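Just one chain is shown here, as structure tokens, and it is the form predicted on its own.
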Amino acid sequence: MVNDWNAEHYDNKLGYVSELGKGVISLLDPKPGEKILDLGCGTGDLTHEIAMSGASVMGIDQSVTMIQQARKKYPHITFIVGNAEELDMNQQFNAVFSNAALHWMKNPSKVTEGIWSILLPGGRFVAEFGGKGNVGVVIDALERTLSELGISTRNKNPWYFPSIGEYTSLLEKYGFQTTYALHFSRPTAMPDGELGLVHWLNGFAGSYLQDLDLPDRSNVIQNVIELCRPILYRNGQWYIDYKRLRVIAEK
């Protein structure tokens, strides 16, 4: 899971992923007093909404830069580092909540394993995350620019974007009754116009374009811009091609 995020970036460029997220919170549908811990928190803003409930919330999240800037934003709640394919709380609870931040997770079997340890019997898991062909234009321009330049993309996609059938089997394997699954189209609409799709680049592609200097960087991106505005750029705006996967099950 990437964990040199720039939080303020995050804030204040993609903020729209914790405003999506609030539908999945209505999906969570959290009880006063419940025990929930919101997996892959970021900046703590769901965990925020969570908390509003009368929850009992504690956020977790790999990035140190990110839990740094949820406690600076929510002081009141508990946030801590953490890695959640490595799982290991002296304490359980009744929901074990996420949004935007399972496809960050690359062992899928030890994230799902750690879930359950943690979850009381009776709990819920409720998640969205990006599923199968999640934004497969910006991925295939990326590839293609990169190996047009000679350059290597073996490794440097971050992302585990999988299909109902293959998560929800994963769940099952682990003891899950998924109670609810859905893989949707949402094509996203991203901030300031012309800069919308770079606002993503620089958020969210850093493995592909890290080890660049700013020059080759420069020159991929406006490459990248250029491949995927036939599909992805109209009436002023990026959209990028999100496709995600919203389940509910149970321990």
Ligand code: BEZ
Second form
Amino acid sequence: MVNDWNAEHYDNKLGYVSELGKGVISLLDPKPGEKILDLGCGTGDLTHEIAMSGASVMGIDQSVTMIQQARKKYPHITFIVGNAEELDMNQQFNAVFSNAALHWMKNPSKVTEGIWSILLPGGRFVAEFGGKGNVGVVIDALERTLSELGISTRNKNPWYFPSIGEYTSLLEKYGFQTTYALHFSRPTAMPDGELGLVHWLNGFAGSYLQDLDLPDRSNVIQNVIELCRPILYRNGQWYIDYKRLRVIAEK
Ligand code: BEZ
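For comparison with the form predicted on its own, please write out the form predicted together with benzoic acid.
Full assembly next; the chain just shown is listed first.
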């Protein structure tokens, strides 16, 4: 998982992540009094939305900077730093919710086992994250560019983007019953016109870029932009080729 996030960049340039997640809250359908965990809560915007339903919600994220920002924005909500691959909580929940976070967790078996262990019997797990083929155009462009420069791309991809079959099988292996699963394309408009893809790369593609010196980094970014432009840029705006997986599963 990624440890160190720029919470300001996330809120200022990538705020659409939380905006799009509001649809997943409808799937969660939180009720007053329910105990809910927001897994991978980031800076807490959706945790706050869930709290508005009257549910008792707690947010957890591995990033210290994200949790600091969440606490500053929503001091009335409990936010904790924690690793979803090693969930060890002394309480149980009616529901575990997660938006745009599970694809950063490369050990999905541990995550699923942990979610199962902290749900009450009859509890539900409701999530959206990147599904198979997610951001495929951007990944191809990054890997092609680095390979052409003779830079290995081995172990650089930080994401887990499963198919429906793969993910629902995993859920069933740990005892869940999947009651809803959807894999769909959602080309997503980036803010800031021409700069939209640069913001996305700087915010999310660090594992491909972090070892490059500044001139190489900006050459790689420029090349990725030109490779993606014919497919992802139209009418002055970038549309990232998001493919989402949504699930509801019951314990
Ligand atoms: C996503 O939300 O699908 C996503 C975000 C950042 C990197 C990769 C995928």
